[in-house]
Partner chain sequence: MIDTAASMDAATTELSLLVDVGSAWTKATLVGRSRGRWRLGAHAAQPTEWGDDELMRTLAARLVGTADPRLTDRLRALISDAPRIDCHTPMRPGRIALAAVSAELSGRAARRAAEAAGWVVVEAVTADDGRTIAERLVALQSVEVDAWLIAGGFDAQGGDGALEMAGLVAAARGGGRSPVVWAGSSAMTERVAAFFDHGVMRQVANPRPSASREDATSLRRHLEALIERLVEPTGVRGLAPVGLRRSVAELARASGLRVAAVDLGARYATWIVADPAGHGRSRVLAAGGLASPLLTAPGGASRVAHSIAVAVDELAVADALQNLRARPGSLPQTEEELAIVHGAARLLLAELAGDGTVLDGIDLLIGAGRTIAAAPTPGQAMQMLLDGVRPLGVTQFAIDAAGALTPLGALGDDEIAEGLGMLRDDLLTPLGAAVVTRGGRSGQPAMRVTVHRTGWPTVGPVEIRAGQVQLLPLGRGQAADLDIELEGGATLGGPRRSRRVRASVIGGTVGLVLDARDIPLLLPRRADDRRAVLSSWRDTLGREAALPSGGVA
Amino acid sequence: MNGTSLHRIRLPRGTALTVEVGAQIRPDEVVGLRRVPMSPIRVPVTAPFRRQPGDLDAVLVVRPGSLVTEGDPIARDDGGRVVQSPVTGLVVSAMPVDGTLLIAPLGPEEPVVGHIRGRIRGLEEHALVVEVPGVRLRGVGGSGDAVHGELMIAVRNPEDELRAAAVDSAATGKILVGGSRASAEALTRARAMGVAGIVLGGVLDKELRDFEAIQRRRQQAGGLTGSFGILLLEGFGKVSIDPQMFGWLTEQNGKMASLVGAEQLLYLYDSVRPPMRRSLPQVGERVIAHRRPFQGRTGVLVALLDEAHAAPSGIPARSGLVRFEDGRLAPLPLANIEAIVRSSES
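Three-dimensional structure of the chain by itself (the form predicted alone):
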């Protein structure tokens, strides 16, 4: 869709905002500051009062989830004696077994970047509500962080695979548009080269699992920095991007974009409306299939079949005859295909 839409920027717990309602924000703008909790420390609470560990709840003046500053009272007995927090941090849990409190010290202050362009419409708990101008595309799958960068077309054709050799230093900070899939090697190289994100038609499950396993190992080793997002436009497996959509994305090459992988969203700013899709296609219209074995493939609906045909599930369904780009004819349930229409028709 284009025009404007509302987006929620998720804020990590403990974020102190640096922007206000009504402000215009850029994708690279810092919207808040936070201090990340580190490994918790154990603070004795009942022992200084010579109380039993089971008396912990009776003397606590803070609860799990509270933020405390160094020197703040965390417990007080009937005689007015207090136990103070030795650090500034987040109260993680109370331990009545040994009468202690777990407190996670806060690390250095870190910026929280919104990765979205627009006007702040309001505040919610742990979220900024932003009115985003431009085009919003919703995919069928995605993963990773919110990122932003210039859109960069990395393949020549929508059915091409994104190869590791095609990812070089020119892609650093960009959101790459691949084709039908990307190998785990290509995804890993893109991450290492500082690519912000990748848009694909599809991806093989095994490749995605291998890539995520590599990222977990690097994160555990402390060698992984920056953010990275993946968006799938058509489906899972090797699925080419619809040629009309790929052509439209090619026209947006070099424009600023925001990708929110976990929410399966891509925002493109200063862009015209993309090809749209609608259900109940008519004979003669270009269509795209949404179920295997033709998932992600496009063709033309050449006829509506008078009799119901069995879908892959075995359930009879109203169907149409589709001629795919390679000339193959196949009956498909109408519920499994959508018409691809030009912007002027939508």
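Throughout, rigid core stands for the largest set of C-alpha atoms superposing within 1.5 Å between the two forms. Numbering follows the first chain given and starts at 1. Please read all numbers here as calculations on a predicted model, not as lab measurements. What changes on going to the form predicted in complex with the partner chain:
- Each of R34, V92, M276, I214 except one sits more than 12 positions from any hinge; the exception, lying at the hinge between rigid parts between these two forms, is R34.
- The rotation of the smaller rigid part against the larger one between these two forms comes to 10 degrees.
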Contents of the next structure:
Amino acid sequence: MNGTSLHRIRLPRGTALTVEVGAQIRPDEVVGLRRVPMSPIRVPVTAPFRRQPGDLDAVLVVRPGSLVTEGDPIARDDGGRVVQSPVTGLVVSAMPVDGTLLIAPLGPEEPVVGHIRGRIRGLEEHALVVEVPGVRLRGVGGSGDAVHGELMIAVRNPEDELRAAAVDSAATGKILVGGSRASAEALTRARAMGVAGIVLGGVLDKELRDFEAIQRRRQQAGGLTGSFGILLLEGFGKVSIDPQMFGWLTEQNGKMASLVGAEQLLYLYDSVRPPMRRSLPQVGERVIAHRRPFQGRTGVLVALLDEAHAAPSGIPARSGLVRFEDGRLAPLPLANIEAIVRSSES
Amino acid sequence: MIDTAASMDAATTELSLLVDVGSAWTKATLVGRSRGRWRLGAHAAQPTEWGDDELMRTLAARLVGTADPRLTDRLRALISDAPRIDCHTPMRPGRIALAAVSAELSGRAARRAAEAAGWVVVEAVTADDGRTIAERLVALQSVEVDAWLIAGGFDAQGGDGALEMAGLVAAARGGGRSPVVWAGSSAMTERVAAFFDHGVMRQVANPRPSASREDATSLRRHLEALIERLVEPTGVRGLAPVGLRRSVAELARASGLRVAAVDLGARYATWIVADPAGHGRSRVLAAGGLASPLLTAPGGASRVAHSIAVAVDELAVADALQNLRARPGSLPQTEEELAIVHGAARLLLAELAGDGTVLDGIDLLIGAGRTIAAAPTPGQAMQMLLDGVRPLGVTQFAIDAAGALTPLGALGDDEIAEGLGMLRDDLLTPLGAAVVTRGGRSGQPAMRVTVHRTGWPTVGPVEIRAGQVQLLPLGRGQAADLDIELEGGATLGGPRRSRRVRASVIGGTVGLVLDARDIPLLLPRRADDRRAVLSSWRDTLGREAALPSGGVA
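Complement to the form predicted alone: the form predicted in complex with the partner chain:
Now the full complex is given, and it begins with the chain already shown.
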């Protein structure tokens, strides 16, 4: 969760690395270059030799998966005549039915940005392993690409919703910390304003789904630019960020962060250790509840119950008494609460 | 409860520990020798992240009061030192990319085989998926996979489409170590093999050799072996799905029954059917458990909301299902949450067991996994199995409440029978039996059942109308002979279409269920009507069984 941790940066197949093992990389650094294949063209191969389509295999000198440069020979007959590739591209298929080769021309070089700061520790097949000198927070949900930006607190209190109106041009390029929820409208506006990512306590599944549907439509229409990531720290529904965690995030305002939505991770650089979570809390510890009707609420575990206690659902479980901030006392299964441990205690 | 070896200076005991480490929960059962017999001594289940020490502490605490008092101070050490039989859910699923000619034929058959073998299909491209070739290529290039699967083309006709898909895989894969499985037209094998380096591609029998035939057995077996080699190279006997299959196969062999079992976990779902010869076949869905994307995908929440008796907003169901996925180690706190979890379990069981076919001829159906085997009431466990699996005919039901069945399957070949045999009285908790019919005319009688119990008055005939379900008392271990008279076109499956069927059943904690609700279950469209029907079913199976008024002859 802090100190250093290893992170894998996935590289799309076909990426040519521009960094080496041992190198320090910045979040905005280009770690590789990639040329995306475009619509393939059909290149007659047997016809120029006046041979039957079925003879394709006999004359081909490349095969699907081969990278060819414009002018490279792709077929050669017994007489030494050759067919050259008309484009630089990737051979996608060989079609004996018509004696042609499908070659997907490669588009212009596109940078592959790592979005992570750290030292490259190793190379795996289609991945870079980076040692990240920062605090790592793991969420329970997330979506979207890897992004990076300065952390920016966008709500006053952890139980506040992130309103669309609160997202303005000052948030461009930042990773916003919202509160207990953000509507599809707020998420859409944030993306449109160039926000890099959003950290939330919770979000309604429906809102997230609506937002993703809007993004898909925009992508299909070709109107989507830039990356965007979302991280949920507590759960689905309207769920506050625990006040201690929110307080810690507030202290990190302005620091550089990387958010990897699909992997539910947030890295914060140059930060002190955050409050940690530990399962199986002990009496006297601050705890956070994870199931309704107490989801996201914090309190203190005041006692452990000797016998298994049946929750309202009827499931008997090892339970403890939790006194919540509002003074309410409730028995909760220990499986449904986690201790919140200050960094100094961990 | 546990004998001590009196001849020794310090009192000691014979213990053995069976542990099933799931992705969310760990189940442990302590087995001890008591009065010369091996019995289940204590059972504990806890979130896996709580760790082994806590598990030992809990088991020791459970034994205090029943174990020899001389052992009390040393129970934890004795348990920790006891011989241990472990099994675990696979650490991670195998990821496979699929390229097929058609989504409905070759693609569907190949996907089903891959998923049944425990793979997660992370990307599937087909020639008819509406995408351009470039889009398919980019999609395949973007995924991280352990293996590639190509399918398509009928054996007699070749298949240029399949060749194109194979080329796409070769182009996307771009070298590397990941193996390629070719399960397409046998006529194209040589051509496809030429796309890859020697040894990369392996040919398997085409699961759709013709338009009218589907047989994915070879493909599934090959993919099972491949996933074991790639994902669990150190051995598979300790894998929970494998352990359950081995145990169930042995149970079937020893009992001479056709036994089915379902294990619904947080990530994995496993379905086993074993015949009296001891041959077990399984479907292992790596993403078929309660965190299944089936539940969180569009429409999933709606299907669950429509299947539960309580009125819960569909949006709340969607959030609850996402939270179930996000925090699989937590427990449903409220009645609503429990109803959602049980609704989700029924839906997943239907997907897992049905596989598009009606299940009949099963003698014993076993439910495993916390959601089913640790349901608050036996009636709820029975209803999940009954409504989810819908086994046609006369079937005994049991749950693996102790969670011992799966770790016992991790024993050596020559030890499983002994292990199961030693614990036979404790291993399963019988729920009872069910008679499930298919068909029948709505509102008309579907069956009349007369229950004969030795030493007790005959019950019935009890008339069950199509759409009805009724619970009769039949206590644990109590045997009964049933005379079943089918009416109105209702059937019990099987080769014979006789209107009169005799069957023998044994009772359990729930009783005898007479179920004429058809397969699949039919529900009213109107929400209020649907909930009323679902409530009546829930109440019928949830309350204590009673004899029908005037039902005793």
